[in-house]
Every structure is written in structure tokens, then in C-alpha cells.
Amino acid sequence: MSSTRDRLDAATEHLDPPVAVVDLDAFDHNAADLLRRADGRPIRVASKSVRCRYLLERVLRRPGFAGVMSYALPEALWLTRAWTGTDLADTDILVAYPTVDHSALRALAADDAARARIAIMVDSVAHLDLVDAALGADHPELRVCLELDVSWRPLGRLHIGARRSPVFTPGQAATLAAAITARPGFRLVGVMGYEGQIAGMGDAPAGKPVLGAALQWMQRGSAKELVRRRAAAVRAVKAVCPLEFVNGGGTGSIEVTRADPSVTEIAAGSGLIGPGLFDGYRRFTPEPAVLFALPVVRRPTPGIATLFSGGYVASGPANRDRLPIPQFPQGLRLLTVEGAGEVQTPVTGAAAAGLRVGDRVWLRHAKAGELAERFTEYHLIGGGVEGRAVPTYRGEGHSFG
């Protein structure tokens, strides 16, 4: 591990921290491992977990990756325009979340090329009504995808999973599909379901074997129920109209999702990056591909080194697992009473005593794409392009969140 730290330090010694890097060797390794796990099922890249056009383009040019799952319609429009006239011009983009952005909808309706490549998400007739209100009832045909709620409800009212679509049963899916196909200006092209209770929850949390066993039990039960219900829902929708794709999964559930014959493609993105939250999974171990360095600016005690800034806290429940993770040098941890702060982040542990003012500490973000909201560029190491810097979405002047 010290060799990894030395490599990071040497590659960025001419840069003043805070600085973020992408280890392209690790990134490419992770991409290959996602394909191995998908076992022939195409992977749609979840851009929310990347938020860097260079990295998206790099992985999309690998056989086995096909299409983008974007997180906002303005993002999808931007990517479509950016790739016009390139080898990625035919990339289709699924917007993973419903949009109520009237200006973006107007831009989509006015762009023939974008309408041919982009599908927006709906889970109710209310979404169709909003589009009609924004564009007029005579708007050009828009591609839409129906989102199925793939949470688990083992006791009826008990809900385990993300609160997303209200469409839970095959009957509800068929009813919405019929409403979409009967509505002028819309074409149903796909079904999507994100099993967050499997993909987004590590089943082997460090030091918590009882919780790990409970999570494994929950995920087995959820997967068994989901295969039956999703297949029935897809059959019900296909009885109404043909589909181009059925999307499922996430990096954490690829093995479960690929076993579902009703799914035609798998969504994944975080596995390319290897963030801290993915340390608690049994099925796979991605290599850390994106790290950031903070400088030591104070030594308040012999056992504590204080780093500049660092409050890059991940979204989700406000738990300690949303904080950055000190990676190098090994043997560091955050202080419980301070955590990671906007202007300073103290660290302690066995390695803290050896740190001097001006040294750098390498950390990993808890989630994959959110670090790109903090940095305007990523510095590349490895991959045959050592020393190059590429802009993040923020560096290109965009923040779609």
C-alpha cells in the first residue's frame, strides 16, 4: 500500500492540494470486472456515479457497455449535443428520474436528434399531464420509460427499499402502459426498476456480523420475490406494447439482476469508481479509482493532524458511513466529535504522529460521483495518459443536481 501512496504523491507532487485524481488502471480494471459480473448482459452506464465526460466516453467505448442512464434531462440533452458528430452520436440515454423541468422538455421537443436518443421516466399519468402542460397536447412524440417499484414488501405494508415509483403490481404496470400508449405524443420504449435494497446496501458491514446476516437474509428474500413480480410486470406491459429494453440492477446487485431473464440490460456506475460505501460487499471488491488529497495544515497535538477543508459528505442518511475515508497513509481515522469539516478535517490514529505540516493525506469519498461536484478537474494517472487533467461536469460549467 505504501507503493500506491508513493505513486499518488509522485504523480501529483507539482500540484497544490486539495487535488483529486483518477487512477485509470484501477478504473479500467473495475470496468472489466463489471463486464465479468454481468456475464454478457449489456451495461448501461449510470452517469450520476461518474460526472466526468472523459470517463463516460472512455468506458462507453469498451464493448459490453451500451447507453447512459443520466440523472437529469438537461444533462441528457448536453451529452447528446456534445456527442453529435462523434463515434458516440448514437448513444441512447435513459433519464433515470422523472423531470418537471419545462425548459428542458421544450428543448427536447425541439431537437429531433435528442428525441430519437433520449427516453424520459414516468411512473404516473401526472407525468404525462405535466409534459402536455409544458409543451401543448400536440407536441412531438417523446420516448418514455415506465418505472416499476422493485422494493420488497414482505408483510404487506412494510416497505424495504427506496421510495420511488407508485407502480408496484403487474396490474398497475399494465394500466399505466395502456394509458401511455393511448396518449398522443408518447411512445413507451422501456421498463426500469432499481433494486436499491440489494444494489445499494452492502451485505458485509465491517464489524457488524449480525447486521450483515440480517441484510443477507433480506436481500435473498427480496431477490426471490422480485424475479417473479418483475417478470409478471414485464409480461403485462408487453401485452400492451413491445419494449426496446428492460433495465434493472445497480453495481451492488449485478449477480442478482443478471439471473432475472426478464431484464435485458443492467445499470451500473459506482463500481467504476470504487467509493467507500462499496467496502461492505461480499460479491465484489472494486479498486479505489478516484481519490483526493488534502494537505496537513496544523498539528494541534502530537496525535492529531488537521487537514485543510474536506467536508465532502455524501448524500443519504446522516450517518458516519457518509463521511470521507482516510486511505493513505494507513492507520488514520476521523475524529468522532468533528468528522469532516468545511474548513478543516482532523485525523488521528497510529499514522498521525508521523505527519508534518505540508504533507498530504489521501481520502476516498463515500459515494462515487458526488466528489465531482467539489472539483473542477480530475488529474489522470496510469492508463497511458499520465499527467493529463480532464474536467468534471462542474469544470465544464454544469451542475445538474
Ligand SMILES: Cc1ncc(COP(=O)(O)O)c(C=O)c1O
Given for the second form:
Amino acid sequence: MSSTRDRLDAATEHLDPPVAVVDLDAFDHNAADLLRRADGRPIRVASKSVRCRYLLERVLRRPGFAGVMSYALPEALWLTRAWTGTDLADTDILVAYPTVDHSALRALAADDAARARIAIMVDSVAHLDLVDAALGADHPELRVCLELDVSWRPLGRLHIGARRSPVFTPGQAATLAAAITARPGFRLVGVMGYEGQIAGMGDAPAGKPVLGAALQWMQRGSAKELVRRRAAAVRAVKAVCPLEFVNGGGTGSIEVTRADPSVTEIAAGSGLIGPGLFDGYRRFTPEPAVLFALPVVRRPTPGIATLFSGGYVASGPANRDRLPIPQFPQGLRLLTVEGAGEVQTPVTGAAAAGLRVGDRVWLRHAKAGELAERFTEYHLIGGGVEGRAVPTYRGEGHSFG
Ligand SMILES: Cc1ncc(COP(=O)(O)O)c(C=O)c1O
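Having seen the form predicted alone, the form predicted together with this ligand:
Full assembly next; the chain just shown is listed first.
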């Protein structure tokens, strides 16, 4: 039996699973490791990968972390209000995905304190038009960030990376920057580009060395191209107006992103949590900081134990790597034919025979933030606050998307 498993079991023995736990010692260790990797570049916390205010606040109070990368304008408004009058009142919040939410835009325009701290994302004139249509063309000034497409197009039309912004060339960035600055009611404050083809793709997938080598080749090529193009785009935008920040990267790309001198800050969130999809990177290994326990409810055969619930499947392409990962006891795996079920999840493997009805099995989610949509609270262990539970966003009554 592993000592981590003992700690988890002991800390939660009074609780009936399903139960989700944050190991704060692992969380704090992961935070320190992100800072080490960023080597002085400030880290903006990607809240979608955390979705728990206590954890966001804990990491924001650490020197080296600065600002939140929010995923929805209603979330950003809620955070600014929650932090009013606290030591986090001045936290800068970047909503990293375009918003077309009219009521949230109206709430932003009506709240001077929120307007001073929140920046919304635009990648085309259509976003400016939508804001004007929602608020009227004479609306108060909103802070905006321009998103650059930082995918790789090695052969012109081949697209490697996420489908995000249509702004790819420095010329396109300058044209949009000029359109933003020419329009009353908008102030361009930043540029963001998320190189998901580097940050979000583990370069050492377990048992797949050929794929790993291909990914490493692709990521080297992309990084080489991007360092030139992003610098040129930032120069072109700065010729139009000054910028407060240039945001890039994610947990998986910190070393690559920090080598780009045009980037002033790096976004990261998943590295705090250590979910399954972040196991396959050469440059770093986060400690599992968030786990959940499910109870064994039946034993259909001597080699299979069936757990209650468990179908917490991650977003993205619907492959096996989106399923939860049995962690403790070691030596368990999901059944290929059933995967993780809506109300029952059978597990098999060497450790299954030793499980009895009522035992608990610890698992990890494939992604960092989505587990918080399944649980109303996280139980804390370690970190000097043993025995407390804190609400997730869902536990506070919020589901932002
Ligand atoms: C804009 C942006 N920046 C950064 C990230 C990286 O987040 P994480 O560190 O949680 O992988 C993401 C993740 O999708 C993102 O969309």
C-alpha cells in the first residue's frame, strides 16, 4: 500500500465517497515548480483549470503569480466582486475567450471597478460591433486584448494547433489593432496567443516513442516559427499603441514560451493540479494534487470490482485518454468495453481481487478543472489546513461553461 494512499484514506475515512480531495502539499509544490520553470516570468493563473476560489486565492497570494486568465465574463465579474475590499481587489483579469453575452457586457460597462480590472478578448471587428450593439456606441471604455493565432502552418494550408483567432500575420494584427484604437469605447491593452500544439500536447506519450519523436519535431518547428512571427506581430501592434502585456503559453510550454522575449507573462493552471493528460511531458511532472475516491459497490467476478459513479470524462477528442485514471490501489484499470460509467465503473487488474465491497478506489481526472463541475466541495489535506472543505465553483452555485 502506498503512503499517499494511506494519507488519503486516513484523511477522508469519516467521509462517504464519492469524495474529492486536494493535497495542498502537492498543490503548493506544483505552484513552486511552475515558478521555477517560468524563471522570473510572471504566471497568470488559468482559472478554468482550477474552478475553485480557495485554490485560486491561495496561488494568487504567492509572489510570482499575477492575475487571472478567466474563461467567461460572468466568472470575471463574480471574481472581481468577491475580491472587492480584500487584498486581491486589484487582481487583473483577462477573459481569454471572446464573449457575446449581452447581459454580462452590460454589467461590465456599468461597473467602474470591474472595467478597470477586466480585459475582454477580441480577434475581429465583429467582436467590437457586437459590444457596440449590446451597449450602444457611446459605452464607457472597455479594456480589450487582441488574440493572435499562434498555430503552425508549415505548408501554408496545413494547420497545426487550435482553431481560435483569424489573426495570423503581423499585418493582420496591426490592422485589427488600428481598428480597435480608432473606435471609441475600446482600449487595447494586451496581445495573447496560446500555442496549444506545444502546451497542450505531451511530447512523451507513454508507450508511443514514435509519436513522441514526431511531436517533438513538430513542437521544435512550431516554436522556431512562432518566436519570429509573434515578435513581429507584437512590434506591429506596439507601433499602433502601447501594450501592458503579451500573454503566451500554458503549463505544457513554459520553457518554450519563456524563451520568447516578446512574451511578458505565461498562463498556467493545469500544472497546479496534475491531471492525467499532463503525465506525458518530458520537461516536467506535476504531482497529483486533486484526486477523487469512489466506493466499491459490487464484485461481479473475482477479477472485477465495480465502483459507484465515475463517468467524469474530459473534454476534447473523445479518446481513451479522456477517461479518469485509477490511481490507488496501484494496478487497476478501466474495462475497455465499459470505460467510466454514468453510475457504475468496473475496474480490473492485479489489485482488483483484493478489493471488498465498501473499500474505496482513488482516481484522477484527465483534465484539471472539470472535476470541479462534478463536486460541490474539495476536502483539503496537508498544507497546514487539514480537515477543511472548500467549495468549488459549482458548490458556490456557479457553472460558467
Ligand atoms: C488561452 C489559454 N492559455 C493557456 C492555457 C493553458 O492552461 P493550462 O496551463 O491549464 O494547460 C489554455 C488552456 O486551454 C488556454 O486556452
